[in-house]
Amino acid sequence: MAGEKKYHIGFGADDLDGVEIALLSGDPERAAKIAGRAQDPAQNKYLECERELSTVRGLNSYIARFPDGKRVLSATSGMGAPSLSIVVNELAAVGIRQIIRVGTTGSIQPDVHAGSVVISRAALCRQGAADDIAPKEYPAAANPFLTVALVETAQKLGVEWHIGLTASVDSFYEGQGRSDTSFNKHLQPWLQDIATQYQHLNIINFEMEAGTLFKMGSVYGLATACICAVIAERVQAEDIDEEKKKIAEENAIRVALQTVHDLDSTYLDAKFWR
């Protein structure tokens, strides 16, 4: 039923009032910032928050409006694929048809620097939640039209961008081969030097949600894409550069929002690309 509020996201189709596109962030503070609800008034510079829909379980969501009246949902997926899979399922149920993930990432290629953005065209998907959506061998690929729109926007805005393959894995520490910053210093043999192994496969970066998002998009008939702020250069160190993180997040948000604003949704229906 249209008025039914979904259990986890805390709102229903009637609350969206026709909005079909969502910007999805793992961090609830980023979702608030995108929607014009940042605590610092100086950061409320892109969208005006029309209303808060829910803060159930920390999955904050907002309807926000561009100056010309176009509206978008800014929502929180939580950390990792299991949480994202719940949110995306319920977003699809209430009428969302396009989703851009706006996340953070660590690069594993020497020419992909902190402060830039990575736009994922597909993912090496090592995620249990994705296996419940489709078989392991099922492609985890982004919507091509939405992905190209992100690239064109990044070019137009002068943001340093990279496009390519992303490694989507379930864990932040062991699964990404972190040993210096992890409590567990004893990685399983196959995870030792995993970043170098993936580097040789021309994978650009690690993150924790895109692969499952892409599989869900193809199975559900949604247009999905992902842009991530590069906040660490794993070829150099495991640590996050906080200053470059701010720059990269700002760039990723700018590109995602401008893409949504300018988007021609003609070719985003699944019938054109499934």
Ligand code: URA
Second form
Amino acid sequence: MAGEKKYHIGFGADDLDGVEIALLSGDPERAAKIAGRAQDPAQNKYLECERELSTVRGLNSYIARFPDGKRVLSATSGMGAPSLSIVVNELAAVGIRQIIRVGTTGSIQPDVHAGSVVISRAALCRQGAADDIAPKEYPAAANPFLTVALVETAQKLGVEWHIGLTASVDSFYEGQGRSDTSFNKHLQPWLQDIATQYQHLNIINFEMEAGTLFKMGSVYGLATACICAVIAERVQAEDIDEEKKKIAEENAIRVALQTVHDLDSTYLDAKFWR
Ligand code: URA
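Having seen the form predicted on its own, could you give me the form predicted together with the named molecule?
Okay, now the whole complex, with that chain kicking things off.
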């Protein structure tokens, strides 16, 4: 039924009222901030919230409006691929056709600094949820048109950007080779030097959702892309840089929003790129 509310996201097609594009944040507070519903009123500087659709399970979703009236869904994926896969499946079912993930990431290349943004063109996808959707060998590639649009917007806004290959993995600590900041100091041998191994493969960053999102995009016929705020420089340290995080997150949100606003959707229909 078109109007049926989906179990996890808590809303249905009727609630979207024709909106087909979503900004998908891992963090519910970022989804709220994008939509003008942050707890701290000073953070509500981007869009006007038209309607809160749901806060079920912390998967906060809002319909938000640009000053000229254009509307977008600001939704939450939760952390990691299992949660994202449920949300993306249900978003597709209620009529979303384009998804831009607005996330955070740790860089593993010396020239990719905290504060900048990484736009992923494809992912090394080491994610169990994605294996349930397509074979391991299936490419985890972003939609080229949406991805170029993000790059062009970042350039126009003067935001420091990087485009390249992303490693999407299932854990923040062991899977990204963290031992100093991890409770578990005994990484499996193959993970002990994983950041350096990936650096030599010309991968630029670690995060936890893009690969599964991209595979789902290709299987489901959705245009998907990912922009991440760089909040850790893994070449220097394992920690999150809290000061740079504010700058980086602001940059990623601004670029994603301006991209949605300016988007020429001619080539985003799946008939142009399957
Ligand atoms: N998210 C990640 O998955 N890794 C980081 O280092 C930072 C954010």
